[in-house]
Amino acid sequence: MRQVAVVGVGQTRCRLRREDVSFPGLVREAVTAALDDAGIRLADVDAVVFGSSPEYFEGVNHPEKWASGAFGGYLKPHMRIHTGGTVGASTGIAAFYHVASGMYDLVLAVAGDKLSEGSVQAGLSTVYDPILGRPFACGAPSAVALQCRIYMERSGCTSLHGARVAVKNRLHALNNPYAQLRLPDITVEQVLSSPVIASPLRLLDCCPASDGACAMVLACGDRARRLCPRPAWVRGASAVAEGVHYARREWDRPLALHEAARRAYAQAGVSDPRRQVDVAEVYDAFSYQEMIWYEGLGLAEEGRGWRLIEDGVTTLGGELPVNPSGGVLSTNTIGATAMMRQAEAALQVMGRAQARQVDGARLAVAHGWGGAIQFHTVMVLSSEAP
């Protein structure tokens, strides 16, 4: 496969409601920013990969047709991706393979959602199997609460650790101008006293619903070097799904994430992620999950993810910062959320993350999850070409 790098990144301001712009306009905002960042025009793009959540979240069927003129899909080769919570990451990975295959030299990847215009809970409650899943209509918080309780019982993690994750990432978000929730005075005590959503999850352990979009420009090796003085080279990418309904499934041991990480690290030549990875952007839709993902990504020993929080390892300025952008706990558009992890990881290795920059970041990992907490994506980005 050919060398591929991210050479341009664009994000929108994310809010609970972006009433100042339509969905096509929101997507165009991210596309324009990414093209400007890469120093190119839409006419230079060979193909477009567009991602959005299931139509329930948009409130519009086939949103790619509605917005194609805005994001550049009109009269260009165009692929739509819709893989639920991982859609943004799946879109970025698809764009990577568009270029790596040799079919295109310059590809635009864009994803977004206006969750304020659809019904998130209706989508989460009806998207699953009509016999085995739909009657429960539990949505994401209740399912994740079960996962978290299992993890707490196995590992010794406590509600205090979950609260510390929530505080860490909300404080990180103060450095991110695109983040929705920027809470300067948040404390562990506030998290622990906020209303219960689904025990052990409290309100401040949970992500918001956001309107927003993200875009990236990916280029082949020669074009990347001409366009960008320090590209973010994609060194590994993997997407793996495990089953949903099978006996003895251990929700706190994400088999698909372990496998996706193993494959992406092998491609990138990473043998010791705990020591080689400089920064990680993980899909922390709920605070406790961040510690589970540490373990799935090989950044902590099994059952010991909470120790990284306790020891301050993953704070900005710590040994291995995780979610210096504020993560999903601060912004969650669903459609663009996982691409934002890739975009933020790219900015880190490009040395352009501004106030949220990790000093000396050369190797970054971006993670996404979706479905019934059983579909995971991993992308490894580096300042060094493969």
The other form holds:
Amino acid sequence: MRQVAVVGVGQTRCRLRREDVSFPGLVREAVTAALDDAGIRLADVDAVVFGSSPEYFEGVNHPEKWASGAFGGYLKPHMRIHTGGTVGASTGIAAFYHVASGMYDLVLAVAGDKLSEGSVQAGLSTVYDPILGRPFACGAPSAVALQCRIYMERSGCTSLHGARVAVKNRLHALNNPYAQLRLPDITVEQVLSSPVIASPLRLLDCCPASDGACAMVLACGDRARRLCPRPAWVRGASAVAEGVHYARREWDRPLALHEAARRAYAQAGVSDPRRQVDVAEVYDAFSYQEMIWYEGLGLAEEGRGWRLIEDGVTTLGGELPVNPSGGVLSTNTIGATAMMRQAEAALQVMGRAQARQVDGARLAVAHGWGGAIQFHTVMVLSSEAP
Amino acid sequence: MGGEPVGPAVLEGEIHLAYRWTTGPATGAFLTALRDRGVILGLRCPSCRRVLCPPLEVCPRCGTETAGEVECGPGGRVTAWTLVEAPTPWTPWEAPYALISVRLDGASTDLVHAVTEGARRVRTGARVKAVFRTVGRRVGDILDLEGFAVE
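Right, the form predicted alone is done, so what does the form predicted together with the partner chain look like?
And the full complex, kicking off with our chain again.
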């Protein structure tokens, strides 16, 4: 397999509603930023991979048709990826495959959503099984609430731990100019007294909805070295699915996450993630989930994810900072979200994360989840080439 | 087994969702000019000099951001046509109506729209002229340009 690195990333400003841009314009903004960051022009790009989540969000079926002129797909090899919430990460991984395979040297990955165009939770509810699931569909929070309940009852995690994740990531967000939510005065008490959405989830345990996009430029080894003094080398990447209806689905121990992590770590030569990983960006759409993902990613022992929160391990300045960007709890476009995890992880190992930089970060992990918590992606990025 | 099905084989349902689509600067200017001035706007690509009508924010061919509004039409020439006999439930015209691709005067690209006057006379190369909604009834959507009359 060829060496592949991220050599440029671009993120848009994310807001609850961006009325200054259309959906294609939003995607274009991220593309322009990533090309500028990589120091290349669109003409240099060999192929484009575009990702966005369910069509019901923008109400435009087949959004790659609408936006291809804006994201640079004109007369270039081009494909669209769609894997629910993981789509941004799957798009980055597909771009990685494009380069790793030897087919293309310089590939643009771009993903985004403009969630304010429709009703996110109503759109998400159309994802549920139309025959057996629709009456119970209540967007994402109600389903994730069940997952969090299972986790709490198994592990001893309490609402205080959830609240501490919610506070940690919102305070991290203050260091990230691209983060949407700005809650400098947020406290654990505030989280615990915010309105219940679906117990145990309270309003401040939940992510916001955002209009935003993200893009990355991936290059083969030679091009990466020429373009970038310190590229973010993709050392491992895996996107794994499990089904919805079958026995032994364990939402608090997702098999697909374990398998994705196992594969990505094996590729990257990571044998002890808790010791080797310097920083992680995980898909914390809801506060409790972050601790479940710690365990799935091997950053904590099973049932002990909440310990990392209790001990302050994952706070910026701690031993293993998680979501120094502010995470999904501070910005969630859905379409771009999982790519933002990869882009932020890339910035960390490039040493370019500015105020949110983890000192000496050399190995970073980016995670995404989607569907009925059945899709998981893991990417391992390093400052060192394989 | 055979015979009568033992339970419901088909469940009927519908999906209703509301949207607020951001038009963006190019389409937004196009619709505003249509509504407020009864003018069809194009945007010029500074690289290839083509006038895109309907306008796009980015010239797909060059990847360049468009700049410079150009008024196109109201006359134009039909570049392709079809007489639609089987419309969808939401089609605003009664069948048969003519769907056309029209190259407006001053534009470098084609606009897809309908013929509202003289549908039976439409041919490739025929001259057509824009028909706008009456002032006061315009709302800022694409049907503020009601359609085209065959000359």
